[in-house]
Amino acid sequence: MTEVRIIGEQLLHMPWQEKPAGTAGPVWRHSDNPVIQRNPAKGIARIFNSAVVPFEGRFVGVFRAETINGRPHLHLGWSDDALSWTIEEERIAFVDEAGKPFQPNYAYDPRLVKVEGTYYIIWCTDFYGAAIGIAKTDDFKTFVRLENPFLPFNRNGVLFPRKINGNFVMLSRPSDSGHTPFGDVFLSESPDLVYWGKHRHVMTKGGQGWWQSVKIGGGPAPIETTEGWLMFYHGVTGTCNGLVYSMGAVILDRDEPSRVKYRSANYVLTPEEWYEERGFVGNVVFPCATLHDAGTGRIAIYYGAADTYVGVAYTTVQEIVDYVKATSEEVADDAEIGIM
């Protein structure tokens, strides 16, 4: 078996839990799951599908949070160990390169990354439609809106923690005025966070197993590996009674991430508990940020659970490696560079 690493920095403070005895998969739960619960703040009636990252020895979290009034918007909070969670009241106060007020309409579903030394984020916004917002922030005080990278329509936008070639390097997943259609993972290319293009085509829904066969979209930023980049995704299904989420994961090209070298066949987390199956949207598990340590290859993801929670999970890059590449299967074309 060959080792595999992460290539990057040492979270030795970040949270974890040993894989109890008999537990099947790669991947699990936080014993202690929702880490969020209904009403965490004043005016804040549900918090899910967000993203956290390490700041300053403590830890900073940018909010999905649907207010009282059904909207969603972007809410700062902070914690010392990822798990316990005060959340800002106040939505996040975005300005333009001016300095001038530029707040969206809506936003939600937030990635946190940060790339040489600022953190951006990046969210689905309101541009006649859905479609990518992004901004950045140096001390998460102040934080300058930069203009929507792409048309609509479009979400899931997933930067990558470092330039590729260069370039700033960016996963999305177009579809149409709907929710849903389209349903595949493309990849573009900026020198500045400005002009955008070297667009690719990465994942294809579908594949033998049926979890992900409507959609997929980009999960957390992708971690870089001595194996490749590792991301997690959802994937998306139809039943009788609605759509599930589940998750999968997969190994993209480090020099050519557009291309697909290792991709499970099977979900490694898909709804079960009850905080996943029961809420304002059951039956869903959507992750969107993780914690790692390259020290040791522990991984913590966080997803939203049932668009009502968020829930905590845990793997090794050694484990969630191993068994991508065991289960590993090929999709339409996605092994090749995505140029067609």
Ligand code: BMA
Given for the second form:
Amino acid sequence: MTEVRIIGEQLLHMPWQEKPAGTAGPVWRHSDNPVIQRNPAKGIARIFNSAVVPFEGRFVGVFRAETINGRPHLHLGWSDDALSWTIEEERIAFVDEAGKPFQPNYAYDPRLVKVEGTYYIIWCTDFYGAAIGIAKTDDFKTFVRLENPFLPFNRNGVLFPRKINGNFVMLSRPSDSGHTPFGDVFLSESPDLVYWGKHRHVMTKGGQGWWQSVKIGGGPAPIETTEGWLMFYHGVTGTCNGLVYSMGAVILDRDEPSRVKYRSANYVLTPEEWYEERGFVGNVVFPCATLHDAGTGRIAIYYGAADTYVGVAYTTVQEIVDYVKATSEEVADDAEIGIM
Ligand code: BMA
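Would you generate the structure of this protein in the form predicted in complex with the ligand, following the form predicted alone above?
First the chain shown before, then all remaining chains and molecules of the complex.
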């Protein structure tokens, strides 16, 4: 067993619980899930598929809030322990680069990533159809939208937490609009977050794992480890009763992240608890963020449950990387650079 470490910062005050005896897989749930319940603030019916980061000794999150008219918008939330959250009633007020108000028609499935001291929010926005929106903030007071990086239709934009070979790198899942019946994960590079290119295929749906046979999409920002970029993602299967969303784990090459090094054939979390099976859309676990500590290797995964709640699950970098390596399968040409 090779020792695996997280490359990054320490985060001693992140949430943590030890693995309960008898846990079947490499990931275990927080004992007091869901950490965000229904109707968490005035005018908000449900919060799920949301992202959190440490900020100035506390935690801040960008939350997908389904408002009581059924539309999704992004709201900030604050917490001292990253488990008990106070959600702001007003949605995030975005401005354009000239400082004028510039609100998205809808916004969902945010990711929140710090790169070189600036925090970026990446979400699914309305750009003549579902596409990727991006905004930046330094202080969680002013939120400046940048140009939409990609053409529609595209979702699940995930920025890497540092530049690679001098460029920003973003994963995305190009597809159609609506509830996409297909999709693979791709990657694009940019020197300035304005012009994007060097598009590469990263990973395909399918393989032995039928739990990811319909489509897949990036999850939390990848975690840099001594074995490569560890990424949790969602994989979707079709049943006679609708789609089921599970969570998988993959390790991408550190210098050429369009190459898959290891990819578990098994899901690492699938809907089993009442709050994952039952809700607005049952049978969904949808990871969007992690908190992790480079000192201990602890990882807390934040995931949406049943399009209704936020759940937290735990693992360690050693446990998950060992599991992914031990259960890895090579799917199609995922190990290639991804250009044709
Ligand atoms: C996808 C997205 C997610 C959602 C999932 C399950 O298409 O809309 O936000 O969690 O469907 O409904």
